[in-house]
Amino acid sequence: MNENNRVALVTGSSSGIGAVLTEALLSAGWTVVGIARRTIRFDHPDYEHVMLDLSDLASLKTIGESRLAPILSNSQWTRVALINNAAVPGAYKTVAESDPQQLAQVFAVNTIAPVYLMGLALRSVAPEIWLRIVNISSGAAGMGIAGLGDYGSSKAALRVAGLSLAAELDAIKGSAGDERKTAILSYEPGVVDTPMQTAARSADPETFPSSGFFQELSKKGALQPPEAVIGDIIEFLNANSKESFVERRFGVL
């Protein structure tokens, strides 16, 4: 590690909206701690690779405990951040068409892994310290949409938890005056180009009746570059609001 004092871990850093998150937080002096399962490497001394499959639970639990507390925990950092923004889309199927398995594994790598890892950090940073937590959202969260009923509650889930984080902190600060300097942000950021979208317009018209949603959305040019969404997660991380929890949805004021 450098002589930095900010640090971000940043799930799902190998590509779409966490990859270009990484590039910026490196080139505005932040050291970053990337979470991904395929190995990718910045060309940036102050960048460290993790490499971690988020569904496998037991790894998560073995490598956040090892090497990711150390890391959270150091006494150099005077702010911390963790970006849960690894997600997988589901299996662009009707609900009546789930499967136990694949839906286990979307709620461990959208639900379970992030929930944890706030929790980890939670117990790792001192409370003098700000630490901002960014749990990337999803408009399927908030509303119903056909074949993404896997992938949406996974995403709805995690705001839920955010929420429930909050008004945890909320209580700790009204019962023992606890001054920790946490906060949390879900964050929508809209019609994204990612391999998310390219998956959804490409699904089987048959199995995911959604599919023309999402092809129409990429003819009319609806989607933003993953470059345009990531200002109002720059501007958090930086900020020094106390408020425990902060939902926002790219272009909404």
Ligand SMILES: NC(=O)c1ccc[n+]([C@@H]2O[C@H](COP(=O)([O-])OP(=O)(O)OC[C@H]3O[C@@H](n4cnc5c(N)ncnc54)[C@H](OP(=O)(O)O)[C@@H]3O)[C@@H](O)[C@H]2O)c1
Contents of the next structure:
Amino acid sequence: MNENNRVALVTGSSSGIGAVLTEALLSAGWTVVGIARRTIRFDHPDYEHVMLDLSDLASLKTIGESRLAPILSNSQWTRVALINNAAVPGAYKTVAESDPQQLAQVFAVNTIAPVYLMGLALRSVAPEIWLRIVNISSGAAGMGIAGLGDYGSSKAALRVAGLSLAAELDAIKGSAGDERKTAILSYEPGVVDTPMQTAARSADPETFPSSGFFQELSKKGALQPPEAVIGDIIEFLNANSKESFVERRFGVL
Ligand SMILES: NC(=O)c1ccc[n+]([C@@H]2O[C@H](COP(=O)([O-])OP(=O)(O)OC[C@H]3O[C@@H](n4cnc5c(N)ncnc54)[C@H](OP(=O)(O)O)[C@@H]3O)[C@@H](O)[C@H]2O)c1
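Could I see the form predicted together with this ligand next, after the form predicted on its own?
Expanding to the full complex; the earlier chain stays at the top.
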């Protein structure tokens, strides 16, 4: 590790929004620890890669406690960020076709791992250090989209876990000795041109009722490049806001 004083843990640093965000943070002088299954490495001295399948919950806990917690608790940081960005899109099937093991896989990556990482960050980062947590959400978390029941409900659960953490922080605010500088952003990036959108467009229309909707989004040029949607996230990471929970959607003030 280097002499920087800001560190960001970015899950899903190997692709799409996570990769572009990682590059931007490195350029801005942050140290970045990235998590993904792929062995991708950024050609930057301040990047450390953790190869991990977030659905492997036993390994997540082992690596979390043995490798991530010591990084997060390092006294060199004045600001620590956790960006829960990694996600899987789900099976692109109707609720009627749900498979319990597929559901468990989606919830492990999209809900359980990020909730665990929020807790790990809270336990590891000293109260006087700025801790910024970003949970990447989705429009599908707030409305029913046919064929996205697994994905949408996993994102809705993550949003509510962030709200619950904020309520827990608010409950101890003002109590003796509590100086915690933690804030959580639930962020909807809109429709972004990444492999996740390609997968939605390519899903089998026989089993995925919304495939035409995603094809149409692409045809009418509604997709944003990932570079366009990371500004709100970076702004939040650098801010000293003390409001425990904020929610934003790309393009909406
Ligand atoms: N694209 C959109 O239109 C859109 C819209 C709303 C919300 N979002 C959200 O934005 C975030 C980023 O998505 P994206 O569009 O950038 O998708 P993406 O390009 O498919 O990237 C997904 C990332 O998650 C990682 N990941 C997936 N499963 C993993 C696992 N089991 N263990 C570790 N890492 C895993 C992938 O890395 P590996 O494959 O290397 O493991 C990859 O880096 C997600 O939370 C997504 O739900 C996207």
